[in-house]
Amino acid sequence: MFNKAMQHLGEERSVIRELFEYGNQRKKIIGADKVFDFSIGNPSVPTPAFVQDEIKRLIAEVPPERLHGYTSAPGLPEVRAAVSDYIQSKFGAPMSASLVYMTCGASASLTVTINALCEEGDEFAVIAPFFPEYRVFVESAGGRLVVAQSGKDFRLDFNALDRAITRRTKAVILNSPNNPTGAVVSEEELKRLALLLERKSLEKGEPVFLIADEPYRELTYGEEVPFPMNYYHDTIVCYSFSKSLSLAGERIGYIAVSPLCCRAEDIFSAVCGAGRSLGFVCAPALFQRVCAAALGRSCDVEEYRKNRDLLYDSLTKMGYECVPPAGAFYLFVRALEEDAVAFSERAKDYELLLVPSDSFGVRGYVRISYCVSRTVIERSLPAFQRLYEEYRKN
């Protein structure tokens, strides 16, 4: 009668979403100020004033039929040109407006790109810990997800990657800064990855693509995020403005296919075809224009830095073991028992909503989204202390 696999996905929401909905219910029962919801990466820093100003300007100056009407399926030509110009000027990478596809956020960018590349029997390699929806995106496209564990301090483990990339590998998905650890892939690591992918492509006889998932590019605390297209030709960048501009609910981003990709124009045609088949055409017209005027700019990252420092310093002082994040707005914390799911359930007793690491591809950790108000972090600290003391006693 209907697709059972889709029914399963609808009934078995991601752990992150389940915790988020649980938190919403608890807030109704005991009050929002008593629930410490660190489940979802929903930006808390206000959308920058220049974004609001641009929205007002567009509404005042652009006729409604143009402002809110359909655009070309891949996006407005002037917006695609703005993205291309920005990539060339900011990163010094060759780019063409004809290879830019505007999308409904990072999830659409990834879904469209994976569907554009995936053929029967293809594998997509990811590095754990990884965003759990990668598995859904890949498997829904008919591919198979292959997981390579990261190494010490969650840096790239090139031996593990070497084993994970086979003749069936269509692409490697790289997320830097990383969700959930906040790790940033260094230039040295990216160069080594490029050499590995070049060798694997020669062995395979066709490219192993690099899909760069970059919604957190601007959210760093001093570290440079090298631009993948400058190191590996067969790169496709999937970008979102959701995090950098606090526009998560507006669902706006883009796909950029490197002009140095093997058969770049054919790949872009496949991107357009995948967008068509999935219904991801004509991204929101108003916000295409807004983001074209905001390229390279971001919200106040210092607010996230303050949240990070308060949470990291406080938890490590209590005795928790935390991974120092160089970017994004997540803190990866070792659970106080081997079973992270059980630890996450125990934390609920203190109204702490922490995401267990199992669905991220590793065991024994929880992810804390610190893109919340400072007061939530401050009020949560006694609960973290009581949770730690309970484990210490037992």
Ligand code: PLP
Contents of the next structure:
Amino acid sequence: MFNKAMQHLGEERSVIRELFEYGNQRKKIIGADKVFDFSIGNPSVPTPAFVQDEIKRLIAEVPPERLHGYTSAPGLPEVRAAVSDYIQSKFGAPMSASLVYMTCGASASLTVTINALCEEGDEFAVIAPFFPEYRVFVESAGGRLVVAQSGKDFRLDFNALDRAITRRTKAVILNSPNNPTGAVVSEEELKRLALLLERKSLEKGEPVFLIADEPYRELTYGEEVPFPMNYYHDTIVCYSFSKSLSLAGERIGYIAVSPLCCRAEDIFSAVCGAGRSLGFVCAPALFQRVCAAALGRSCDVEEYRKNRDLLYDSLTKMGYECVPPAGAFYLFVRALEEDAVAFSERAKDYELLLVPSDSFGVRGYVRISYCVSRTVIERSLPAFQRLYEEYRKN
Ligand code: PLP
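Structure of the form predicted in complex with pyridoxal-5'-phosphate, given the form predicted alone:
Okay, now the whole complex, with that chain kicking things off.
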């Protein structure tokens, strides 16, 4: 009667959403200030004033029929040109407006790109821990997700990648800065990854693509995020303004296919076809224009840095183990027992909502989203302390 796989997907809410909904219920019962909700990655730093000013300016100056009407399917020509110019001037990478496709955030960027590439029998390699929706995007496109574990301190493990990338691999999905660890892939790692992908492409006789998922590019605490197109030709960047400009609800981002990609124009046609078949055409018109005016700018990252420092310093002082995140707004903390789900349940007794790591493809950790107000972090610290004491006693 209807698609059971889709029903299952709709009913099986993600662990993150489940915790978030639980938090909302709990807040109604005991009061919002008593629940420490670290579940979801909803930006807490306000959308910058320059973004709101630009929205007001556009509303005042552009006639409504132009401002809110359909754009061409891949986006407004001037916006695609602005993105292309930005990529060329900021990163020194070749780019062309004709290879930029405006979309609805990184989710649409990824799902369109994966559908554009995926053929029967294809595999997509991801590096654990990874954003759980990759599995949904890849499997819905008919591909198979293959997981390569990361190494010490969540650096790339090239032996694991070597094993995971086979003749069936269509692409590797790389996310830096990373959700959930905050790790930033260094230039040296990217160079080694490029060499590996070049070798694998030669063995395969066609390219193994690199899909760079970059919604956190601007959210870093001093570290450079090397631009993947500058290291590997067959790269497709999936970008989103959700986090950098705190615009997660407006659903805006882009796909940029490197002109150095093998058959770049054909790939771009496949991107347009996938966008069409999935209904991701003509991204929100107002926000295409807003974002074109804000390229390369970001919200106040210092606010996230203060949250990171407070949380990292306090938790490690208590005895928790975690790697200091170089970017994004997540702390990936070792659970105090092997079973992260059980640990997350125990944390709920202290009103701490921490996401167990299993759906990120690793065991024994929890993710703390520190895109919350500072007072939530400050008030949560005694609860973290009590949780730690409970485990120490037993
Ligand atoms: N990729 C990663 C690594 C993410 O963390 C997220 C959102 O949290 C997305 C993609 C999806 O981003 P968007 O909200 O722009 O669709």
